[in-house]
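We begin with a single chain expressed as C-alpha cells, specifically the form predicted on its own.
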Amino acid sequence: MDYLNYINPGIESINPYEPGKSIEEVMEKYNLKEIVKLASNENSLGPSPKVLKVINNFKDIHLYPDGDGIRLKSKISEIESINSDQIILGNGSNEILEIISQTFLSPNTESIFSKHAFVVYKLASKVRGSKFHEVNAHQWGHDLNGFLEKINDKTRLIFIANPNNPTGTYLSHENTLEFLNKVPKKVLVVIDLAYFEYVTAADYIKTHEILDKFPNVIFTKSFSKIHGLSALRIGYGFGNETLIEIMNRVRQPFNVNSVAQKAAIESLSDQEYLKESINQNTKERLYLYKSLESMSVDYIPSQGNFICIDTKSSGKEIFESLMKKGVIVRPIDLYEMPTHIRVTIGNRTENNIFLEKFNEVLYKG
C-alpha cells in the first residue's frame, strides 16, 4: 500500500460527499411503511408526463448517446436564445463544476468562495491540490467585497452559488454587475444557477446581459431540481465560445447518456409543466413560512426550493428525531451551521406531515 503515500495533494484531507439518506435506508432503519424525504430538493411533482413517456419507449441501449448533444445542445441554445457553440453538457451540473475545476485549477492556483456555500466547491479546489478562499457570509450570502479581498495574482476561479445553497440567499442583477466589473478578465466567475427556476425575486440577474458584457462569466443549470430529472444526472454550463471549446477538451467522452438527453429536450418542451412546478413551489415557499412563524421558529428568506430552519438546538439531533417519525430532512453541520436544518418544500400534505412531525420534536410532543 505504500502507493497511498503518493496521492495528489489536498485528497488527504476531503471526506466523501455526504448526500440526503434515502428512503429505503430509513424505511429499514426504523422499521417505517411511510416517508416523507425533504433532504435532495428533488421536485415532489416528478418529471413531466411527456418525459416518462420518452423513458418507458426508449429502446436503443445498445447504442452510444450522442456524444456532441447535438440535439439537446439545439433546444437549450433555443431556450437561452444563445448559439450552441456555447454550451458544455454534464454529467448533472456537478460535473461541469468538476471540469471547470479540472482545466483551471492546480497546486500553484487559488480558488474563491463563500462559507456556507454548496460544498462541491471546496472539494474540487482541494482535489486538485488549489488553495482556496472561504469568504465570510454576509446575512448568510456572498459578501462580494469580502471576495474582492481576496484576489490576488493566483486566483483563476470564482464561484458564486445564486440562489445559494444550503441558505437560499440570492444575489440581485445590480450587486452581480458592480463585482464583475472590479474582477480582474483573467479570473473566472462561476455562477451556479441550479434553482434559477424558483427565483420570484423581481432584482434577479439577467443571464444575457451578463454574458455579452463579461467573458471571463460561465453559468451552470440542473435537471435535477424543478426539471424533476435528478437520477438521469444531466446538467449544463454556457458561456463564450472559446472557453466551452478547451472545456470541451477535457469532458469525458460520452458523458451524458441517451435517455438523460432525450429527457432532458421533453422537459424542456414542456414549459407549462415547469410553471406548474414554480407556481407550486412558491405557494408552499409562502405556507411554510407562515407555518414557521405561527411556530416563533427562525428560518432563512430563500429564492430556491428549499428552507433552512434555525432550530436554535442541534440540527443534527432535530434531523435524527425527524427520521425516526418518517420524515427526512438534511442536517448541516458540513456548512458549519450546527443549529439549521435544510428542509425542501414538498407538496400540501409532505409539508403539514413534516410541520407535525417538526412541531412534536420542537416542544416533545
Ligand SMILES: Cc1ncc(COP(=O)(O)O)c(C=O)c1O
Given for the second form:
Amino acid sequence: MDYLNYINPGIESINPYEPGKSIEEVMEKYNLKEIVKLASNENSLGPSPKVLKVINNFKDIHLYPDGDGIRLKSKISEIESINSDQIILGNGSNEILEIISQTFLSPNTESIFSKHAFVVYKLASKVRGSKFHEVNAHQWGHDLNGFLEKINDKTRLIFIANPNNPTGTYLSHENTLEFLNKVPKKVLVVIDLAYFEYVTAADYIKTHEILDKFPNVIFTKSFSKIHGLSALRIGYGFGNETLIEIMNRVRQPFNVNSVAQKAAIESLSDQEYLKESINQNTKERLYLYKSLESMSVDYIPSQGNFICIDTKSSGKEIFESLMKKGVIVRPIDLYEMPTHIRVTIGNRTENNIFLEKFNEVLYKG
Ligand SMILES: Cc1ncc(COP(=O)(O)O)c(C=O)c1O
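Okay, that one was the form predicted on its own. Can I see the form predicted in complex with this ligand too?
Complete assembly follows, chain above in first position.
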C-alpha cells in the first residue's frame, strides 16, 4: 500500500461530502412507517407532471445521449436570452463547479469563498491542492470587502452562492456590482444560483446586466431544486463563450444523460408548475417564520427553500431526536454552525409535522 503515500496533496485532509440521510435508511434504523424528509432542499411538490410523462415514455436507453445537449441548450438560450455557445451542461451544477475548479485550480493557486458557504467550493479547492481563503461571514452572509482583501496574484477563483446554502442569505445587485467592479479581471467569479428561483427580494441580482459587463463571471444553475430533478443529476453554467469553450474541453463527452436532458427541457417549458412551486415556498416560508417566532425560536431569514434554525443547543442532538420521530433535517456542524439545523421548506402538512416534533424535542426532550 506504499502508493497511498503519493495521493495528491490536499486530498488527505478532505472529509467526504455527507449527503442528507435517505428515507429508507432512517425507516429501517428506527423502525418507522412514515418519514418527512426536509434535509436536502428538494422540491416537496416533486417534478412537474409533464416531466414524469416524458420520462415514463422514454425508451432509448441503449443510445448514447446527445453529448452537446443541443436541444436543451437551445431551450436554455431562449430562457436566458443568451447564445447556446455561452452554455455548458453538467451532471448537476456540482459538476460545473468541479469543471471550473479543474480548469483553473492547481497547487500554486488560490480560491476565495465565505465561511458557512456551500461545502463543495472547499472540497473542489482541496482536491486540486490549491490554497483557499474562507472569509468570515457578516451577519451570516458573504462579506465581500473581506473577499477583496484576500485577492492576490495567485487568486484564480471566487465562489459566491446567491442565495447561500446553508444560511439562505443573499447579495443585492448593487453590492454585487460594486464588488465585481473591484475584482481584477484576471480572477474568475463563480456565482452559484442553485436557489435563485425562490428569491423574493426586490434588489436581487440581474444576471443579464452582470453578464454583459463582466466576462470574468460565470453563473451556475441547478435542476435539482425547484425543478425537482435531483435524482437525474443535471445543471448548467453560462458565461463568456471563450470560457465555456475552454471548459468544454475538460467536460466528459456524455456527462448528461438523455432522460435528464429531456426532463429539463420539459420542466423549463412548464412555467405554471414552477410558479406554483415558488408560491408554495413563499407562503410556507412565512408560515414557518411565524410559527418559529411564536415558539420564541431564532432563525436566519432565508431567500431559499430552507431555513437555518438556531436550537441554542447541539444541532446534531436535535437532528438525532427529530430523526427518531420520523423527521429528517440537516445538522450543519460541518458548516461551523453547531447549534443550527437546516430545514427544507416543505408543504403545509410536512411543515406542521416538523413544527410539532421540533416543539416536542425542544420542550419535552
Ligand atoms: C448552493 C448550491 N450549489 C450547488 C449545489 C449542487 O446542486 P446539484 O449538483 O444537484 O445541481 C447545491 C446542492 O445542494 C447547493 O446547495
